[in-house]
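Given next, in C-alpha cells, is a single chain: the form predicted on its own.
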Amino acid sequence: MGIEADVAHAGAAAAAPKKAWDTRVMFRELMMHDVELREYVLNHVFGEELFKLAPQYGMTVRQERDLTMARWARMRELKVYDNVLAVGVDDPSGRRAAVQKYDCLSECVGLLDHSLEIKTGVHYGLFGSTIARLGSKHQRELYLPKVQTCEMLGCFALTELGHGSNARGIETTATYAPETDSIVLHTPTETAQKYWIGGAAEDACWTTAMAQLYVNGECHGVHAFIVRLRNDTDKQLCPGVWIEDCGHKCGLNGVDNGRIWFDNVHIPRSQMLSGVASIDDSGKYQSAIKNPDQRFAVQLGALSGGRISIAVNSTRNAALALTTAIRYAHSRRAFGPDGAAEVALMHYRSHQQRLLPYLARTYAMSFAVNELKRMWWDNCQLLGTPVSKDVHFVSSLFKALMTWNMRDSMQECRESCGGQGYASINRIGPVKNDRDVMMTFEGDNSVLLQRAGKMVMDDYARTVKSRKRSGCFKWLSEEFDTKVNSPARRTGSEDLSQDEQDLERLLETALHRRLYALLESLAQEVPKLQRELAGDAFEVANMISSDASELGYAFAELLIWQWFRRDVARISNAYPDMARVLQMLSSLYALDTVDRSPSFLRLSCISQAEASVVRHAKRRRCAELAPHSMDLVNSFGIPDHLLGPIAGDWELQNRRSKL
C-alpha cells in the first residue's frame, strides 16, 4: 500500500487516552486570569503568518530583528497592547487592570518569541513601568500615552560592564548644574558604560537611565532619569550619546542589545523622575522618603516585576517542552515483548521517571507563582511606594528555582525526544538557547539566592525571640512552630509505611526539617565566624554565602510546595474530578525533593529506610500519573502551532509528499 498509508506511528492525538476531566477547566485554573485575551492572542493573532515559526530558523541577525519588530507592529495594528499603560494609571483598579493585561501578553508573546517577549518588556515593563512608579502627575500624563503608542519608543539603562547584580553601586552620574538648571549625564569610566542595553542599538529613541544623583557635591544615590537617545525622524544619536552594539549572542538575537555612553550629556531638570525625589527649583533635593535603602528600593522597583515576569514565563516554557516530550512519549513507539508490538516510551518505568517528577515540578511553581502575581498587583496600586519585602523576597526566590527549572527540564525533555529533539523545528532546541540568558539577567540566580537566604535568618532570628512566627514564615504551616522547639536531627527507625497519610507527613515533616536544620546551623556558625573574623561583616557573610543560598533554596521548595497544596485543596472542593489527580502531582513535586536532593541524608532529616521509601513511592507515583500526563500538558493550553511537529502527527509531518 506504500509509505503514505503506514499509520502505525499516528500522532499523539490518535494515542490520547480519554480524558479524565475538562482540561480547559484546568487551563482557567492555572492561567487565573485573562482568560478570554489569552485565547484570542495564542489561538487568533498567532494564527497568522506572520507569526508562524518556521521562518525563525537559520535567520541571519538581521531578519531575527525585522521580524521581531514586525510583529510587534501587528500587534500595535491589532489594538493588543492598548490601555497596559496609559488608562487608569492614577486609580488603583486601573493601575491593577492595566498590569494584568500586560502580564497577560507577556506570557502569550513568551511563547511563541522570547525576543518580541523582550522587545515588548523592556519598552512596556521597564522604561513604561519606570516612569509609571517613579514619575509625578505630570510626568505620567505626560509621557505615558506616547509611551503606550509608541510615539516615544524606549529602554531602561541600568547594567554596566562594571556593575550588574550590584546596582546599587554603579557609576554613571547625574550632576545637577545650577547655573543651567540642567542635569549632566556622564559616563566616567569604561566601566560605567551601559551594557546589555535591550532596544539600545537600533530602535529606542529614549530610556530611562539609572545614575548616581550628585547635587551641590552631595550623593543622594541612584536616581531614574528620561534621557533622549536618537532623533526620532533619522534616528541620529543626540549629542554626546554614543552607542555601540553588542553584536551576536548565544540566543535572542531579535533584541538589539547596545551598549551607550553619556559625554556630559545635559538635559532638563524636569527630566529627573519626580515622583519619590526630586530638585526643588531653589536647587535644593528633596524627598519623602528619608531612608537611603527605602529609596534605593523605589527606584528599582520596576526590576521585582521583571523578575516575576522571568518566573512565569519560565514555568510556562517549562511547559511547552513537557508538553511536546510527553505528547510525543505517548505516540512514539520503540522495542516491545518478543513477538508483539512496539510499544510507546510512557510505557517504559524510566521515561515517567525523567519526564513526569519535572512535570509536577511545573504545576507546583504555576500555581505557587500566581500567589506572587496577586502580591505584585497589590503592590503596583501604591504608586511611589517601595516595592514591599514579601514581593522582593519572594520574587527572588521563584526567579532562581523556576529559571532553573525550566532549564532543566527543557534539557530532560530535549533528551528524552532523542534526535527529534535536537531539530529546531521541534522548538525545545531554539528555546532553550533564547532563554538561557533568564539565569542571569534581572539579577544573577546565585546572589539573588543569597540575599533571600540572610532575609530568611533574619526573620528566623525574629520569630525564635517572639516565640511567633514572623516575617517569611508567617507562610509556613503550623507544622514550622513544632520543628522551631524540636530536635531537627533524629535516629532510629519510625514507622515505614506506605500509608498516604503517613507519607505525607513523612514529606512535611522533612522538607520542615531540613530548613530548620540549616537555620541553626548557620545560627551556630555566624558568631563562631564573627569571633574568628574580629567582627568583619563582609567577610562573615562571604564565608556562609553557599550555606545561605542553599538555606534559600531550602525555603523556595518549601513554600512552592505549601502554596500548591492550598491551591489542591480549593481546587478539590470546587472540581472532585480532577481531586485525584492534583493529589498527586502535589505528592509528587515532594516526593522529587526529597529524593533529588543530598541534603535530607545528609542533615539527617530522613534515615536510610525513609529514603527507600521515598524513592519507591516517586516511582510508583510516577507510574500512577502516567496516563493522566496528556491531560495534564494539554491543559496548559498550547495550540499545536506553537509546537513542533512531534508533538502531533509527526509521522504525517515527515511524508516525502510534503516535500
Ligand SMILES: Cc1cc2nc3c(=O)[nH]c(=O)nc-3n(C[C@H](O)[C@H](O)[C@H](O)COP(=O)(O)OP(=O)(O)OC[C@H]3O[C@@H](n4cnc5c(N)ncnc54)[C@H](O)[C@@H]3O)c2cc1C
Contents of the next structure:
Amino acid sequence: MGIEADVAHAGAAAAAPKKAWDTRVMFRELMMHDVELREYVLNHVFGEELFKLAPQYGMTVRQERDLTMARWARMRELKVYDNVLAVGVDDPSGRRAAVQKYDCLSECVGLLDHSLEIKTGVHYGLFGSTIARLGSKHQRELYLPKVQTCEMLGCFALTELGHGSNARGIETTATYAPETDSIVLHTPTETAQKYWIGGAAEDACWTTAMAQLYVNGECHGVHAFIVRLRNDTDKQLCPGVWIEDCGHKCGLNGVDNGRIWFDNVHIPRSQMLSGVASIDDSGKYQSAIKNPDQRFAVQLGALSGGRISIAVNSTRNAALALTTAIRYAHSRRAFGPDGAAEVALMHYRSHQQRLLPYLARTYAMSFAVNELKRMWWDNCQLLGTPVSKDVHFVSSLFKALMTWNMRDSMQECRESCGGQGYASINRIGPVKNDRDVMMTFEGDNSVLLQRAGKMVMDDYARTVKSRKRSGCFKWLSEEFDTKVNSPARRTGSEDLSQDEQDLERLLETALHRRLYALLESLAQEVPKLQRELAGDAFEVANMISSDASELGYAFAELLIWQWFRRDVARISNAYPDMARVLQMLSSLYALDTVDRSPSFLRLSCISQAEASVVRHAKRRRCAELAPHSMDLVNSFGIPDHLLGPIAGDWELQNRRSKL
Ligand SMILES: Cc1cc2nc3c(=O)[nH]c(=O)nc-3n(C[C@H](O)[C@H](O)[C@H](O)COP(=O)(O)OP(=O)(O)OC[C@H]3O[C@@H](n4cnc5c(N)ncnc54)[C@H](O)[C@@H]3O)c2cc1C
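For comparison with the form predicted on its own, provide the form predicted in complex with the ligand.
So here's everything in the complex, that chain up top.
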C-alpha cells in the first residue's frame, strides 16, 4: 500500500507515464533511515481504527485532546516509543540509533496528526532531552527511565507572557535559599507568567522550568529546573503552582497549552539540572562554562532538536499537499480543444508552473535536511556534548525556509485543487491551519533568520581577514572564493547559450554572486552606520536587520542547493536511471530561486537577458518534469489512507452508492 500505488482513476492512469525509475529506491533515499519502522508505523499502526482520519474533522477541543492522548497511549502499548531516550545506552552508535528512531517516529506522527507530533515532541524532545543534555549523570539515571515510560509526564516551560523570542529576558526567578538548601521558583510579575506551555494545561505533572538563577544575590542567567506541577494520581496542582488553560487556538487543539504561575515554590537543590552548572554543597555557584553567552546557548540546546524536527516535518507535509494536488492534477480534467475531450489540469503550462517549482523545492529541501539530521546525530551520539554552532546555525536557517516553503506550497496546492482543496477530508486546509504555528514556535522564523544572517556576516569577516574560508563558508564552493572581494556585475553582453552546462554555470554564478553582493553591500553599510550612529551597536543591528534576513535567506537557498546537488551526484552514480529526473529537479530548484527573487536583478547578479533565459528555462523544465511528477510524488511514500479522496479515485469515492 502507498508507495507503489498509482492513482486508480482512468484519467490519471492515462496521464501518468510508465515508470522510468524505481520509486521505492527514491523513497529510501529520501527517507534515509529506519525505512522498515516507518512503513510499519505508517501502514500497520496507522491502519488501526483509532488512527483513522475521518473523525478528526469538527471535533471539540475535549475530543481532540482525548484522541491525542489515546493515540499516544496506543503507540506506547505497541512499544513503538521504546527506548527513544537511549536510557542506559552509553555507546555512541546506540545513542545515535535511539535519536534516529525518535526522528523517524516524529516524522510518521507528523504526517498523521500534528497534535500528536507536538505532544510527544514536548515530552521526549523537549522535557526529556533537556534532562539528557543539561542533567548530571545521576540526574539522567534518576529521571530518564521515568520519562521514557511516562511515569514522569513532562513539559518545557521557557516562554513567558512578556518574553518569547527574547528568551534571555525571562523574569521567572530561581533563588537559592541556603537555610533550607532549596531553590525557590517564583513569578515576580504578570508578564513573568509562563505562557503557551504545551502539555501544561491538563496532562503534564512535571516541567523543566527555565528561570533566572540567583545565588547569594547574584544573577547567573537562565538555567533549567525540574519542578513538579501536579500529583500523578488526582492531577491536583502542587502547592504554589497555578495553571490556566490557554484556550482554543487556530489549530493544534489536541495540545493542552497552559499558563503557569509559581508562588514561591520550593524545590530541592538537587532538582537544578546540574550537568553544565550547579550550586555546590557550600552554596556556591559553579560552572565549567565561564562565558555567560555560551552558557545561555547551551541551556537552550534542546530547542535545536525541535527546530530540526520542524524543518523535516515541514518538508514531509509540503510533500503531503503536493502528493494530493499533483495526483489530482493528473486526474482532474477541465476544458479542452473545441469538440475534443477535456484535458487533465497537469496539461496546462500554468498549472505545471504553479506546482512543479514547489515539488523541486521540496525535493531539494528533503535531501538537504538529511544532511542536517546527520550533523545532529553526530552531535547527539556523545553524551554531554553541547549543540554545535553548525547545528544551531543550519537548523535556524532550515527551520525558517522549510516552514515557509510548506506554508506557500500548501496554499498553492489548496488553490490548485479548486473547491476540493477546501474540503477538510482532502487534508490540505486543516493541515495548513494546524501547522501555521510552525513559523512561530521553537524560534520565530524572522528572528531566527536575522540572527543567522548576522552569523554569516561574522563568518565572512573572518574569511576575508584570514583569507581562509571559515565558519559556514566551509560549505561553499572554493571556486568562488576569488569573488569574495569583487563580485562581478552583469551587463547583458554575456553569451546566452542555452546549453545545459552553461545554464548550470549561470545559476551557480548567480546564486554565489547574490550572496557576495549582499555581503559586500553590508560590509560597506555597517561602518557608515557605525559612524552615523556613534557606534550604537543595537541601532546599527536594527538598521541592517532586513538585510541580515535577506542574507540569511540567500545563504540558505544556496546551501540547500549545494547539498541537494551532492546527493544528486551520489544517487546518479549509484542509479543512473534516476540521474536525469534528479538533475531536472535540481535545475528547477535553482531556476525558480533566481526567477522568483527580484534581488538577482536588483543586485546585477544577472542581466535582463539572463533573467529571460532563466524564465524560459524554468518553464521548459516544468514541462519536462510534468510527466514524471506522479512518480515523484509517489516516491514520497505517503500511504493512500493518509491522503484525501482527490488523491485517488475521487469519482468512485463520491458515488451516491457510497453514502
Ligand atoms: C501553539 C504554541 C505552542 C507553544 N509551545 C511552547 C512550549 O511548549 N514551551 C515554550 O516555552 N514555549 C512555547 N511556545 C511559545 C513560542 O516559542 C513563542 O510564541 C515564540 O518563541 C515567539 O515568542 P512570542 O510569541 O512572545 O513572540 P514575540 O517574541 O513577541 O514576537 C512577535 C513578533 O515580533 C517579531 N520580533 C521579535 N523580536 C524581534 C526583533 N528583534 N526584530 C524584529 N522583529 C522581532 C517576531 O518576528 C514576531 O513576528 C508555544 C507557542 C505557541 C503559539
